[in-house]
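Starting off, we have a lone chain in the form predicted alone, written out as structure tokens.
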Amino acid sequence: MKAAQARTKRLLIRCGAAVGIAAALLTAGCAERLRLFEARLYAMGTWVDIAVFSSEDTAARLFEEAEAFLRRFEVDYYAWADGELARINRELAARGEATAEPAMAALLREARRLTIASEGAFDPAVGALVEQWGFHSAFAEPAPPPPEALDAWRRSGASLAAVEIDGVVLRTTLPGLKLDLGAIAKGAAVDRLVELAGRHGIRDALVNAGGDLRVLGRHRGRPWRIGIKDPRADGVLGVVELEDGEAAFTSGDYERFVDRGGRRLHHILDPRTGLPVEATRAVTVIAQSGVVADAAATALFVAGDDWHRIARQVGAEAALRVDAEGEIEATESMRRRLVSASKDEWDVIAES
């Protein structure tokens, strides 16, 4: 996720097939009953699609909202900005101590709870190690950093689980211990613009952030379909149908990367080793909160494979792998939802 900078502000919002952009107002013409309306926004590094079935008004308040709520969190979930977050990673590295609002105490232990789950394959006390490699700035090419550097990382012991979170007030005495939450917080901020969604009393809706995406009821009396990216070439592996309120998200070594003497260096770091993961090319994992189809996508990359096991302890019941070969593994649920790309068609592509 990447912290909110200057740029211009584009919110596209569709009704049928008439497209505008605007900040606050919905295409005119379309009818109050309840029709499909979109909304495009950027935010944490990537479009953040919005896709309700309502009436015009209550699409244009939700909108309205999503984008405040966006540009809040973009900074207060991001390492590396002037935020809820940073502030938190300095008074860590201060006094061994920090409190957080409630909502980011909330995920913090959800996030404890997934990184002892998962025996540290997923791990948010990255976040010096990310500094690092160079992959927390979008503006510095990633390079391997010394190996003496990877060896103190794995002397270090940094991890959440070596945090205490006592209600909002978060302990540590391991020094300097930094959290980045890049690979939960997406699903956080899905999670958030979904319930949103909810409160407007919204039954059908679709967010998508990047490809990573959550769902509400149904799309126009079917199921939400979701095609599961190729992530070595055009096209998706298959297609899954989403139940109400279910999320799909992605990790996958091609959205980020440098190649150095052939080798794939990209940003998804195993916490243990310090280095890029090699035996997987991506994973998906279909769950019943954005929060855990993150972290879950992650901690089965990470996981390489021992991927069956480590989604039994997460608690991630449907999940599509692709190891470094090309070669397709998936659990047994997410088999039974998986039907062949040429027979289906799909409303989005669920990708990194």
Ligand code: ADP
Second form
Amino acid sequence: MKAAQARTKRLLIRCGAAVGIAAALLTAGCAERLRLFEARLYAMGTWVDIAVFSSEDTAARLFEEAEAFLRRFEVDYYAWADGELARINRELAARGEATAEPAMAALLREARRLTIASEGAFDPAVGALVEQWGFHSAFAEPAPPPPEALDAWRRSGASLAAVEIDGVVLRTTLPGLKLDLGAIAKGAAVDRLVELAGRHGIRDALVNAGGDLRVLGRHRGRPWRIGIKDPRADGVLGVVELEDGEAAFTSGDYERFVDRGGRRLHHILDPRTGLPVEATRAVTVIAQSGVVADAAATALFVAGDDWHRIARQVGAEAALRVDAEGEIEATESMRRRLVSASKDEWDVIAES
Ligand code: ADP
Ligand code: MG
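For comparison with the form predicted alone, please write out the form predicted in complex with ligand ADP.
The next block holds the full complex; its first chain is the one shown before.
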């Protein structure tokens, strides 16, 4: 997740007539009783696009609830805002103990499981490190921390695995531990928006947070089609079809980075070295939930050559990785899903 920005723009596009700050008209599909409605909301530093096949009333209600949800979520789940996660970090720093809201506690328990399963390649306890690099804020200029700071980081043992989570109570003996949910928050938000759509009785939907997405049902009678972005060029590496409820998340080095003497300093850090990962350009994971896909994409990005083993451990059955040389590797399950033929036929692009 990029730096939280409080601005949330909202755009409701109706069939055949655009309302609000209209950008496009979606006229296809209007013959059906269930029509396609789209909203575009700015949250978590990115555009969140929601597309649903529904009645107009249902879509309007959903979009309103989605906006209220995102406004709260981007504050509560961003470590450098003044919400729930910031409070938890303050309390852990002050007393080594904090009580989380049930939804936050559930996400932290899942994040802890994925930290252990990924052998620390994904680890939300990187908050202090992310801050030292300047990747916590869109306004900070990223730069390498001094060597002493990196040494101190490597000695610190900071890990979510070192936080005991007992129901909603978190405890740690590690001083200075700072949780950053940036690698999993978009996954959690997308999951909750998809659940919300389901609660409104919507069967066919797409929730797309800046190229990280999850679908419900189908798109006009066929599976939703996702183009996987080429990390170094316009266009896609391939097109895959998603089943009902599946998520596709991408971690890449091409979205947030600065160039320093030919080295690409980007925002995905190896918690073990404290440095930006250089072995990978991009990873896309398809999984049953946004949270797992998001955490797994980050984990496999960091895992480097070990990525097949870590993929099995985190349950990322379908994954595609582009390494530093541009070589593309995919798991068997991902290869089976690639609908090779027409590369220009996709509904949405999966990108970092
Ligand atoms: P994106 O934000 O482009 O979707 P990720 O999902 O991989 O990419 O999340 C990257 C963000 O997660 C970083 O900006 C940082 O806040 C945090 N982060 C960086 N490295 C790690 C890591 N190894 N494990 C967990 N979180 C990380
Ligand atoms: Mg991620």
